[in-house]
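Take a look at this single chain in structure tokens; it is the form predicted alone.
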Amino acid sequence: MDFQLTEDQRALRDGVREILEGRFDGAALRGAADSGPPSLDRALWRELGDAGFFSLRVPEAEGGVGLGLAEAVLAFEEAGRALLPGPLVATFLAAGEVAGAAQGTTVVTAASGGLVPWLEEADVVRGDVSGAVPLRSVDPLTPLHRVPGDGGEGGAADAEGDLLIAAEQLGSAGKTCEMAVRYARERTQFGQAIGAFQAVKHLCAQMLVRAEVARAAVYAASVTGDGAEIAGAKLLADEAAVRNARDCLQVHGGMGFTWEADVHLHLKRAWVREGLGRSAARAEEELAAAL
């Protein structure tokens, strides 16, 4: 199977990250981070739907762009990279559906493996939320309500939905990777670039390995929408992103231990998502049963 992408897969692609290293950089995760209480973006919400972000699955018929699964997972993996806010797949899976959700205008959120991220902030709510109860979430820009039971396993914990956090996760996973290579090549110790060190060389082949082989996992679940493959996808995704961040800590050394450092945060994002869907003993089951 050809993983290439397309020359417009790559315009787009590249015009995703383009726009989010705009609008939301480094230093605005970190003022987000730092600012207290999380608050969505509104304007920054409007400005994704503007720009066709939550419609890209919408018809041309009916105002949206009309791409497919393949090119959602690769806008995914960009808003992963960039750790974007907010209830993104929610909103995106409701394009169509729910009026405004592909516009921006509109934010909506869905339980999701029992958990509930944004629920005071959105404007729509999908799924059983009831007993919701709020929770201290680990990540600073997630906050998180849990319901009874898993709230039902629809809007965001169906198939796509776990697709688009595995993209997420995979987004992550790549960006931690590269923050560990460079941190690597630019801190020196004993007169030479830590990088040198087998040790620290090996912890960065380990990611870009794990990194590689979620992006195939996850690349192909989107060409075949096969549920078994998403499962797969998930796993390794969720794998790769919080291992990753780990490391990626690990080379930092006692410096990725500090709230300075942006390393922490793709580590809780990481955690969150990894609760969001499908369980991993879920998609243990279901690959076992598809064997």
Contents of the next structure:
Amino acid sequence: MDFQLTEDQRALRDGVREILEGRFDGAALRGAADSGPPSLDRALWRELGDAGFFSLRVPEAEGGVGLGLAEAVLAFEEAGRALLPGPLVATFLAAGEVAGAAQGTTVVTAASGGLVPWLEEADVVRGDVSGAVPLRSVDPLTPLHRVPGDGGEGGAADAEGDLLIAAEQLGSAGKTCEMAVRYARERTQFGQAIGAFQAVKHLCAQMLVRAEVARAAVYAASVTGDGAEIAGAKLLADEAAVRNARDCLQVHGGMGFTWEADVHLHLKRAWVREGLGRSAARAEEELAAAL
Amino acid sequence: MDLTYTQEEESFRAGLREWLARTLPQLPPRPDPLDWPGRRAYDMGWQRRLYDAGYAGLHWPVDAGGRGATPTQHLIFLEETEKAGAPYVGANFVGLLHAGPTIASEGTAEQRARWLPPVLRGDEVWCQGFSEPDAGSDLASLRTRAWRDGDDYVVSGSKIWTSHAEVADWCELLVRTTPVSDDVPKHRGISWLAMPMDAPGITVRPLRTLAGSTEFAEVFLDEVRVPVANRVGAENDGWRVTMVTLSYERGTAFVGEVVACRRVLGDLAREARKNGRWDDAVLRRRLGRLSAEFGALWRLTQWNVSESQRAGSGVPGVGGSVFKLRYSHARQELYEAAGEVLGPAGALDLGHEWTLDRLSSLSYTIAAGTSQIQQNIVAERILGLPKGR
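What would the structure be for the form predicted together with its partner chain, given that what you showed me was the form predicted alone?
Following is the full complex, with the preceding chain placed first.
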């Protein structure tokens, strides 16, 4: 048993982070959030396709990268850190099945938990979206439709989808922890950095604890692929992303309540992802049933 | 990332399971949880069986009398013994998990030969003399003094919350060997001594916990003579030695307990299905959430063990604080849920195992560094936030 990232996995994670930092940094995120109704950056989508992001799990014989669920989770964690917009999970799961999805030339979305992200921008829609009505999404970078029912759920693809959403939540939880710590070291009040105050320290420490517990759950579920473990990973990662964003906002004080700080974007995306895939109630019932 | 075990590890697991299946039915009945001398005898009898079967001090170095097993084998040992419902380490807790590893890592050859074999055989019980009435969370403020007189230290002062003092043979004792001054900050000037509990001048006054038992005590020291040869580590270097001890306490001391909590959670679900409480969706979902919680804490344990195995140190790092923070609260939530499963009548039944565990779980956010201190450690040593108030 060696439950640590391999050298290759570290390299993959660092590589994805580098690509995203170069192509979708904080300024790009802010620009996208400020530019009115969201539109999908198709050039970026194709660049991700060229880099092998969507074809990570497609076998090499079929032109993919031939890696596993664990590597996919590391890539999606990075996407979550960067708050990359778009129907990444649905397109990733369609790679190898829908032409052009692996290359990033076809954008795929799907109904998930009764919600459909990016319906109007998608080229291909999976699942039953008849009767879809637009919502005013809380997240400025995730347009949403609602469909009657929950759009169908329970298959293996849904389980993998939930795990990838959990990985994005994990990335966001880690990022907001870093943002809070950086701010707590820089911002001074009463003649010292606010990070010297225990009340602020304890908020930050709990953010790290939440992120690390969620990390263990998400990584382990990616290795075992176990259904109950994936349900637990989604539950804990949802909670880590939402609670960490809220605590990060609190550490930022008045600045955190403005549009200018990026914190609210993480919180709103975390809320949206919480509504996609398995809900907390369903995950808890599934885990209870397995006891 | 790999969660599979090697063939060697699996055959170790199989051998252990077979031994547990054969040995556990031979154990005497468990003593009353409030009968502490009875518990000492029971716990040490279990330790003796482990020793005879070659399972004692599994993760200790071979030259300390252990088997030099890998952290992963140690993990398997803790997992399987808990799964099988084997006795808890109990009275041997301090010796096996704190004092022993500290002496193994910091002691001389003579010290290791003197103190480690009796711990492994279950012959001698250790207690922990760290905290004082005015030095609990602020451990470095301790005031118990030791001054040199020939080949002895003469020790005066008092300790409190000394686990297992009532039945202990030895005490891992922190004393101040150089007074605090402008030249000697409070973290310096502390030494780590092995004190025999039968030395003249020691008075033990058992403290009754809120659970009604006397697992710890006040210990009064009135000019107790402890040989200088009993000092582990250099004089005035006790703080560093203590940090070794505490990293064991925070890092590996709770591993088996996570497995035990998962077992208890299964028991709670069975009981709730039997007594009708399972129909309460709020309670059911609460148990489901706890399942995710303890599942993740088990994975975090495997993560930390793998990390220490890669580092080759065997000593858990500061990440132990992350684990301890979450685990101590999760354990309290588990036994809160147990109270709900039992319902009002059960919650008031002091004779029920879950009620006693519910009461004792309240110590988890206090002992071995309070949650507030742990949060400071995480914030300052991992996240790099500035020291302050």
